[in-house]
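Taking the form predicted on its own, here's one chain by itself in structure tokens.
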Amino acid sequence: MTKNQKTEELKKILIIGSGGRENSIAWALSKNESIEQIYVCPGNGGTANFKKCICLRPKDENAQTIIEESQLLGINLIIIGPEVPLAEGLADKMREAGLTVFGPGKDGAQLEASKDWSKALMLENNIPTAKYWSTNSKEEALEILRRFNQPLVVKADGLAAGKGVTVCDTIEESEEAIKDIFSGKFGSAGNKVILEEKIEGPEVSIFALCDGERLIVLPPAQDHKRLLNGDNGPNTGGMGAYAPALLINEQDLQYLTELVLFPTLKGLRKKNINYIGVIYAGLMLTSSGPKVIEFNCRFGDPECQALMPLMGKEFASVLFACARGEIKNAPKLTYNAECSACIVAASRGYPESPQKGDKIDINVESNSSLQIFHAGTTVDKFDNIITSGGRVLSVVAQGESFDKAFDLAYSNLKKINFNGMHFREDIGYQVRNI
């Protein structure tokens, strides 16, 4: 660590990513009273919404033109939002030209961007999973559905968006799984595909603030994947949400941080991996205990936006101390005792062939209690916001109950228009009275 690290004031944030996450984590920053400016590249239509945040759109968007621009602006601290970049060592590229990072490098990325590194390190590090088969051969996959003679859990091996895994009820959905990923549906991240027993359960997601060695564990959320009421319908990218879960309690927490967030750290340090940024355990919670379904490797999207206005204001401050491996030196990062709740506004044909270009109406604003959140927007010419993704936007709010939580979020949500619009009705039918 220089001097000159160690002495650093962190007054310039850059975000890299352009949807609901990234524009929720600029929205939490922006309460640090130190910051002065905090740059999203490239953002979305809402990203100027929030104070000190504003869009940063270099002339082209590879490693090396936003490096330039992050040294030519003088910043303090480097937040990588999706997991695309950091499976490509964007960190790594940064980290080489000096710059303070806040995501895990290419050799810790492949805890999410290849299942089967991740279901091995779990089971190097004895951590609760299911059984699962890996391969690259749709007759060796077809053979393992016909000996196990059970429906399986069909899983694309790399990044695709979060769509990459069929949660098949039937042996024949499986076969079609399985011969859908071999045909390209989901281009290279399909050459390898994991064959998962299928758990039942209800699912929870936790995650960690790491420094490469120590971490900070935050509160538990609870994702809605499937696109329809009733949990219905095709996975997504995530439909809603809702923090602090209520499934599990302080002490369950500690048991799983003991469990399985601590044995994660310690095996990616065996193997030499210095992992900086977020470890984010998928779980489920079964009959003989909870087992991870995945690991990600970056705040989730929709969680993160449940969860950005529960951080108190020194959570910019720990995201800088952990970047520098200095996880100690950080204040004690505080909680809004209130409970979150998120609901994702999103396309006509999301989330297989989304509408874009429409003109969205928004007529409420964000303030300490309810937050709209973009994604998938921008602004046109006419300054106008526009739709331009699957899922368009989150409204998040807060309340001491989470029924008043989503009330508040589902009545401001009646205020916000575009044409195709969808969204769940029943998020957060875990904790309502519905």
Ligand code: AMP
Given for the second form:
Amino acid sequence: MTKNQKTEELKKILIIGSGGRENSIAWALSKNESIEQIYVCPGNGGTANFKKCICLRPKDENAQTIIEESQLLGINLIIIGPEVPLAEGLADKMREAGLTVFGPGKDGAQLEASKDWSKALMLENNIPTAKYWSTNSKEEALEILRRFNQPLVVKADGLAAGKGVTVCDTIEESEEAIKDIFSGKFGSAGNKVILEEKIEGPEVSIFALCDGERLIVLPPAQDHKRLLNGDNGPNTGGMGAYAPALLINEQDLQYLTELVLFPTLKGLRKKNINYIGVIYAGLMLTSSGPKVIEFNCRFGDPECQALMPLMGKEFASVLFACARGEIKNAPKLTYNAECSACIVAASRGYPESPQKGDKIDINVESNSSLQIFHAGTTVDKFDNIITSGGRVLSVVAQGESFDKAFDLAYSNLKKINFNGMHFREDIGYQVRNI
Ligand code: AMP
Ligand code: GLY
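The block above covers the form predicted on its own; next, return the form predicted in complex with this ligand.
Now the full complex is given, and it begins with the chain already shown.
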């Protein structure tokens, strides 16, 4: 650690991304009184709603342009929200330029950007996961399916915006999914294909903030990936979430940390990867024990929106410490002990072809237990808030029980309106009396 590092104060933060995740991180950081300014690049129609938060819109989105802008502004900490810039090596370029970044480099981002790579890491480190095969040949994939003689889950190796996984109920469906992927359905992400044994059980996500050597485990959360009530319809980026997930208690979380998170960080270190950022493990709790379904190299969206209101005011300092490789000097991260509920409002046509350009009426004031986090929104020249994406915004609320938190969130969501708005009515059904 240099002398400079020791004394540098956290005043200016840049968050890269435009979604609800980044909006909620900006809100959580804005609560820290010593922070002067939070830039979000490019941000969205809700960025400037929070004190000290503004959109940063450089002349282009090249890494070099953003780096120069960050240096000019005197940014102390950059947080990279989405997986694509991480997988492209934005964090590496920024670190090479001397900036302090929370987010893994291109090497560590393979945890999410290549399912083959992350499966191999799991095997090498005895991290429980579903049995799998990987291949870049359609014939071989069909042969594996024939031999296994049971439906297999078919996954594109690379990033496919959350759409690269087909969970199949029959061998015929698996066959079709294999043919689709090799005919280019997911572009180059499907050049390599993972075939996976289908496993069953409730899903839960766990998260660790890492500084390369150590980690801090956050409360677990549960996502709702399917579009429609009752977990029906197509997979989406996530239609709602809640935290802390009651499926696992503190003891289970400790066990999962030993079983999954520590071995992952250790496995990354064995490969000489200095992993700074979030390790997100999507787990399935099967009858033969927990298994990892996927790793992500960033906060989940919308899990992040549910989690951020639970973070204590030390959150900014903790991220800064992680980014500098010195968790041991960070203040203890405290948590709000309440239940947090997040419901996503999506636009007509989401996830296939979301309609954009509709005016949004938001007749809700945020307060200490209710937040409106924008995602696919923009501001037009008359200062109207307009839809600009599939997942438009989320309403997040906290309460002493999940019933109270969800009641508050749903009653306020109903005051928001835009043409084609839809949302799931049953988010949190696992923990609510409905
Ligand atoms: P992913 O995009 O990897 O998060 O996968 C999307 C969803 O597919 C997961 O949340 C699971 O519900 C399901 N899934 C993925 N892998 C499997 C598997 N091996 N068996 C059963 N379901 C799976
Ligand atoms: N909500 C799932 C994800 O962020 O990948």
